[in-house]
Each structure stands twice: as C-alpha cells, then as structure tokens.
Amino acid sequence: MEGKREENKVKFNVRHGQLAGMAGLSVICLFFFSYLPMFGLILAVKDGNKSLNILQAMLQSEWTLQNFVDLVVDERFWSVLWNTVGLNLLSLLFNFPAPLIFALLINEVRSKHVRKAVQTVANFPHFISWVIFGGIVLALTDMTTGVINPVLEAFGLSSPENPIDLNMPQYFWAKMIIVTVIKNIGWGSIIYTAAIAGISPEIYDAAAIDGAGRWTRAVRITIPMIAPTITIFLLLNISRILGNSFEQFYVFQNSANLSKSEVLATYIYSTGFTYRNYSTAAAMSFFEGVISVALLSMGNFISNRLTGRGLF
C-alpha cells in the first residue's frame, strides 16, 4: 500500500479521507447484513437445533459435523435436492433461451410501434410480485373457474366431465417452468436487446448484400456478436442450480403438491423456521453456497479456456 502510494506521488489527504469515509458506508452495511450472516454459518458446525438462544448455542456448544451427517441420511433431503436440481436443469433448458429468442424475434421487427407495444406488455409481469402473479395463476388453473382447462379441452386434452386437476403434484414442474417463462421473458430479454442494439448496422447491410437472409443474419451475426452477454448469463444461471426464488415457490406450495414443490429454498425455511432446526438449516445454506461458488468458478474456468472470456 505505502509503496504504491509513493509510486503514484499522491499523498493521503483530507479528500482521500472523505472518499474513504463515503465508501466506508458500504463496509458498514455489508458487514451487518452480508458478512455477519456469513459468520453465522458457523451454526452449521455447532449444535443449535431447537435452542432458545441461538447466539449462545452458536458460541458455546461443541463443534460438530452431526448436522451434515443428518442431512446425508435424511431421505427427504435427497428428494428435495432432486426437485431442486431437476427443476433448475429444466429451467436452464427453457427459461434461459426464452428471453434470448424473444430478443432475436423483437430485433427482426422493423415497426417501432409493434416493437414497443410487445415489449411494454411482455415486460410488465416482471414488476408484479410473486404473491399477485402466483395468486392469478392459481385462479387460472382452477378446475372449474380457471381458463386453462377450457383451453386444454379445445385441444382435446381435457373434458368437462373429467377435468384435469392442475394442482396435482405431477403438473407442478411444468407449471413452474411455464409461469417463470411468462414472468421473465420480457425483462430477461432487455439485456440482450441492449447488446444487439450495440451491433453496427453496417455488418447487417454487408451481409444482406451478400444475400444473407433473416436466419443467417441471426445465427451468423447477432448470436456471435452478443456471445459475451450470453456467456455471462449462462454462467450465472448454472451457478444457481441449487437456488430457487423462495418468494415464488412459497406461494405455489401447498400440502398436496409438497412432494414435487419442496425445493432447497423452501426446505431451509421449514427446517429452520417451522421445526426450528437452526443448525441443520444453516448446514443446507452452507452446502448451497459452496456448490454455487464452485460451479461459478468451474464454469468461469471452462469459459475462459474455451472462449477466452468469463466473469472474472
């Protein structure tokens, strides 16, 4: 530090102090609400389950790996893990490409008004809370008053005498994937739209002169040009393979669909808050964090090797 400062011939003065103080605000905020909770993960290697004073349990109980052993032998945990990974892999398959395809389609529309109108409508659900969106979807999929069953009837997949109960567990995954696509297709696409807007029109003109059609231009120009953006979002998505939006799943979850709807995020909640097994819940959070960081680093390494670019 010292050497560097001398090198730059800049003396530490009042201004530096002021700037450091301003940046220091982030140090304080993050210390309390990010770093202290990370420190609190020590609970995962302590015996704090069902304790009335968690802090005391964390500081005074014996070090133990029992919480992780409990998880490994817990059959429920494995089924939750299967739900989480399965759902997120499917999500990667559908939710990740959907906004990209949407952006590519929007890019093909020449009329500014159509473009704007479609984007305005498609972006809207992103700003609506999961409580409201979930409430609407639950109503839409209702057997008698909903709209989905009549639509399925039109395709011959359901009948008024024998309607499909879309709240059954076996439909839960499909419902989640579709709902997430609808809620995020617009908002997820703007980052790609912004990247596409940065591509020089001359490249397209040159390609058009060479006789390249829509398809060729999209595949040969647009996608390669926005590949860095796609890579970054793919990496972030892969690293979240154990993460789900708690706000989303909690709304849709009920005792009937629990076998398919319990994911790590909600299982941590019920373990920690309903059953007050604080240490077991902390062990799961720790597990999730480690996997996420490991996947991110691995994906980043592979991406750096293959394409020469990554997150860091």
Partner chain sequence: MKREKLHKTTSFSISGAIIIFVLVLIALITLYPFIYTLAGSFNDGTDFEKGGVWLFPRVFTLDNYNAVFSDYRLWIGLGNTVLRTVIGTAAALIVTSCVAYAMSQRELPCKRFFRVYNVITMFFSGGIVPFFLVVNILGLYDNFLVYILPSLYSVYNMIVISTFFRGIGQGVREAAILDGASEMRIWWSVFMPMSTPVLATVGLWIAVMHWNSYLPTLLYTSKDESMWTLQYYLMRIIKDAALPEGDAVNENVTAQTISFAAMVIAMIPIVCVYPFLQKHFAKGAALGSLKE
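Starting from the form predicted in complex with the partner chain shown above, please give the structure in the form predicted alone.
Next comes a single chain, given without company.
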C-alpha cells in the first residue's frame, strides 16, 4: 500500500511539474514581449525626440513633461483620439454582441455536421493575416474592378456612370465595422460556444416540458448561464476603447481617407518611426495604457457593484 501511495505521489508531482513548466514558458514570453518593453515608456518623460541613440536618450537625456504638453496642444492628436474612441465605441456596439448572437444561433442547429461546417467557414478568416485579408477586401471594394459595386447597382445604390468609391473617408468606419465582424465573429464565438456546451441539457429539457420555446430558452436559460463569460469579455472590450490593431488599420489607410482612418496605433507608429519623435510617441502610448487600466478598473468596479461579477 505504501509503495502504491509513493508511486501515485511521484506521478502527481511529475504531472504538475509539466504543467508548471508550460505555464513558466508562458510567463517568460509574457515578461520578454509585454513587460520588458515597458522600460521604453521612460521616454515619455525624457527629451528623446530625434535622438540617434534611443538607449542613451532613455538613460542620459533630461527629464521633462513637455511631451504630454505637446499632446494637449496637438490638434491632430485630438482628431486621432476622436477616430479611435468613435470606432471602438461602434465596435463595442456591433462587434461585441455579434459572436454571442452567432454562438446562440449555432447552438440551435441540430445537425452536428452542419454546425461544424458553419463554424469552420466562420473561423477561417481569423487565420488570414490582416495584410492578406485587407488586400482581398480592397480588391472586392475597388470602384472599377470590384464585385461590390455591381451588387450595389442591383439594389439601386450605385450606377455604372457614378460608381461608389468605398475607400473614401465617409465609408471608412462602416467598412471597418463590417470587415471586423466578418473576420472575428467565428473565432470570438468559440468561448461562448464552449460556455453554452457546459450547460446541463436537463435544464433545457425541463424548460421544454414546461412549454418554453427556443427563443425563451435562449433568453431565460442560455444567456443567464453564460453571463459570467459575457461580463469578462465586455470588461476586456471596454478596456480596449483606446486600443486598435495596427495592421488592421494600416492596410486600409491611404492619403484620401487618412482623416477618418488614422487611430492611435497608426499615429504612434508614424510619430515614432516616420518623424522620429520617440518621446512624443512614448507619451501617447503611456496615455493609452493609463486610460485603458482606468477603464478596466472602473468597469470592473461597476460590474461588481451591479452584478456581483468581475475580473477581480
């Protein structure tokens, strides 16, 4: 008996050692790629613009808060900030519920083969890089050779004489919302689908016996049961109101739509690498990080007070 206990104890330790090793590698990657680069934020309070040696600027240049003052008086910064907040609020309105709705609809599909086929098709765009996916979208929405204008002509929204240029500024926000939904709806629904799968079928059977239809079961059972998952994703999306994917916007930008397409991610890049204003770019990045943490903390506090659920 003692020998078996010792053997089980060894297996238990080895198994957990493997898990600890895998988790340790994740922590190491997180440290090198997420936390270590934060050392560069010291440029936000240093005079490092136009510097030829960034490391020397971080260590030896003078301390200053002028970089934050420059942001306040920069009219372009406020325009970029408006684009960022406006686009992300629209994304929160449309892109956040889309995967949830898709997961609820998939859950109602009775055929396993049909459900898997639809999920595979919906997940496929996520695995295409924004550069390739953006190129496909630009080709489809081209004013002369794209296939979108003929579709609009069929609905009377365009004409061969006056085709609509969907790459113009007034259409950029709507195009980005639609493109983001198409690319992320399948992948974003995976967690919701897993959460729905964890609900006991007996609850649905009892509700069906009581006369509840599919809509009633979805609203009264499915959504309340996965409410913790919805809360977590909502809080994470709120914290990213100032954050955008650089590749997503950079691939669609051009000189014509720059007034509507430039967001903080692309503006920080152009400020830091094109104009070599490293300290100003670091100040914008620091501003974005502080606001994101504040939004996450505020949203978590309100969620804990109202629903008793939160990230921490």
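Numbering follows the first chain given and starts at 1. If you superpose the two forms and keep the largest set of C-alpha atoms that fall within 1.5 Å, you have the rigid core. Everything numeric in this text was worked out from a predicted model, so none of it was measured.
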{"property": "Core superposition between these two forms, C-alpha change of G24 at least 2 Å", "result": "yes"}
